[in-house]
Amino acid sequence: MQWLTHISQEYERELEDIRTKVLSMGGLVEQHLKMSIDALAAGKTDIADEIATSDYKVNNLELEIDEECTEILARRQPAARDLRLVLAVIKIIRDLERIGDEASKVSRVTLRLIELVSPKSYYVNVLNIGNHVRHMLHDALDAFARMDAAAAIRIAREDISVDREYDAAIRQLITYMMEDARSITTVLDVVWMVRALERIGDHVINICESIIYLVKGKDVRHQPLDDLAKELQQEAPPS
């Protein structure tokens, strides 16, 4: 019996690992997303560097993590619970990997921007989607280290006021480029960063679903979120 109840405290060191490492590779690539949006904000160009070419970082905690829940799903053949934590993970850190070029793609073209002396008036609007999408990600994060299904709801419900700002955004900047044509080369380059910012939002609305997988058992991918609430609410939690 010692010998089962150390390879069992030994099974859940091993899972709260992977679920720790998923929080702080989370921390990075939120603390990534922040830093592009105050690059820009602050037109800091030595930000906007470090961030564009720091993304292998997160990479590297991806490539880190993978191994590990293979290792996790190749040794101990996990069940129920355990299993959708491992499952859950993997495609949590494919998320996060996608945050993470798609922040370091909004700094890249930052540094042009900055480089161009752009208006401010031309991002505006990308500060605040980036700023709603951030708040998101930390939430979604939050959610997770608290297996809190219902807040990953609320969370995804988030995602058609980003898709309002979207369209905002790009009506904006349409306007902008038919007032002045000497204009769209350097508002398409904002257009591109303003679909990397709504790209990070769908993104975290995935994580959000794989929250609710794990905690729920439910594969909630193309369910309405109303609907999704009120059977959650119905719910017990699976073993």
Contents of the next structure:
2 protein chains.
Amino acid sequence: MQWLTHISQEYERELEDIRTKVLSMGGLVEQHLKMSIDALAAGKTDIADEIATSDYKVNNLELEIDEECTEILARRQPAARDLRLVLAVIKIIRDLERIGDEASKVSRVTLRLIELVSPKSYYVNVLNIGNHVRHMLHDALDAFARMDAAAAIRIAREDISVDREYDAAIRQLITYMMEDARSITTVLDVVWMVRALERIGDHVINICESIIYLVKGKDVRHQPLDDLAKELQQEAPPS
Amino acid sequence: MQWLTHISQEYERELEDIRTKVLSMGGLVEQHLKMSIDALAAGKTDIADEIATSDYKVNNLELEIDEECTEILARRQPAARDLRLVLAVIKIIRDLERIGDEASKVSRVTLRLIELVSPKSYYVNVLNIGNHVRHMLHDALDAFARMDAAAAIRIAREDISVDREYDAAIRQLITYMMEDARSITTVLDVVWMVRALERIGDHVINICESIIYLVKGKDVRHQPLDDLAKELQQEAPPS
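Show the form predicted in complex with a further copy of the same chain, please, the one above being the form predicted on its own.
Up next: the whole complex, starting with the chain shown before.
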């Protein structure tokens, strides 16, 4: 029996380990995102350069965690909630990796734009959206750490306001392009940044959906969030 | 023993079933992509309308296959290649779903553009890229059906030429915007289409990477394709 307890403790530790690693990876991605926004705001070439070229760190973490998940599936044959944890983690790290990618994109564009000394007014909306999605990511990682499905739903719902901010930003950028045709190439670069940040919002929502799946045992993708919030309120937690 | 043979046959059938369903889902997505490109080329509102609103079919297939994969993991505890198949399928269907999403986006933009009677010249590059990524998707599904890692590498390498076509298309669209500021909103819509098609190319590459992982037992994401081609040539297949 002691032998069995030992195995089960080791298994528990492995599961705990992938949870911890997801949070580390998430922390790194959040930091990259913050730095890429700060680099744009303050025109810091060195920081933008660092983020533009350091997504390999995030990539390596993704591969490492993915491999650990596969190992656990092969050796431990998890069931119920443990299985959901492993499957949710496989999906979450993919979204985190994409967020890291988009943050690098923002920094690559920042490097191009810094040299052009464009008016700061271009950036106001970009920075707002950037900070918004960064907070969403932070909260989503928190919700993962606390296994909080209600928080995950709340965060996912915020996407509507990101979409609104995105539309407003694009409309404003179009005005700039119309006012000065020579600015089009530059402004289009800003459009790419806004787009990258909006996609980060999408990935955060995916992460929230994975958290809900993990906690509630329900695949909630492609389902209206309002219905879901009501539904989950009335339900008992699964095994 | 007969009992065991029976279980193992059933298990084989389940694995075969998810493979078949991935191919059906892939076929549907490919059809949606083709229709969305054709609708743009021929200015067909009815087809564009159908594709813009029918991504729920693809979504449902994703959820269904994903659930079957989870079931197999929970009940059959697959190992080695079977485990890789299930994990690869979970990733592939996610990419297929995104491709379906992007195809719907193309059709939504098509619906907006059809009313504006824009010059056909805007579309030439879009259609070329569209057909290119459609062929890549078709070939990737073929490579999955035949478990052909060499083909998957070949297809993934084509992304370089899609990127080139994408850059050329964007440059041309910028010229249009510069020539006529009133066209900016319309041309930007075309930019979104080109962008959506380019992303489809990215998802096809992800699918190819999943196929290589499945066949060769190697996670090849974030690795240069040239190195990989050489490496895989020298290697024996895994268990």
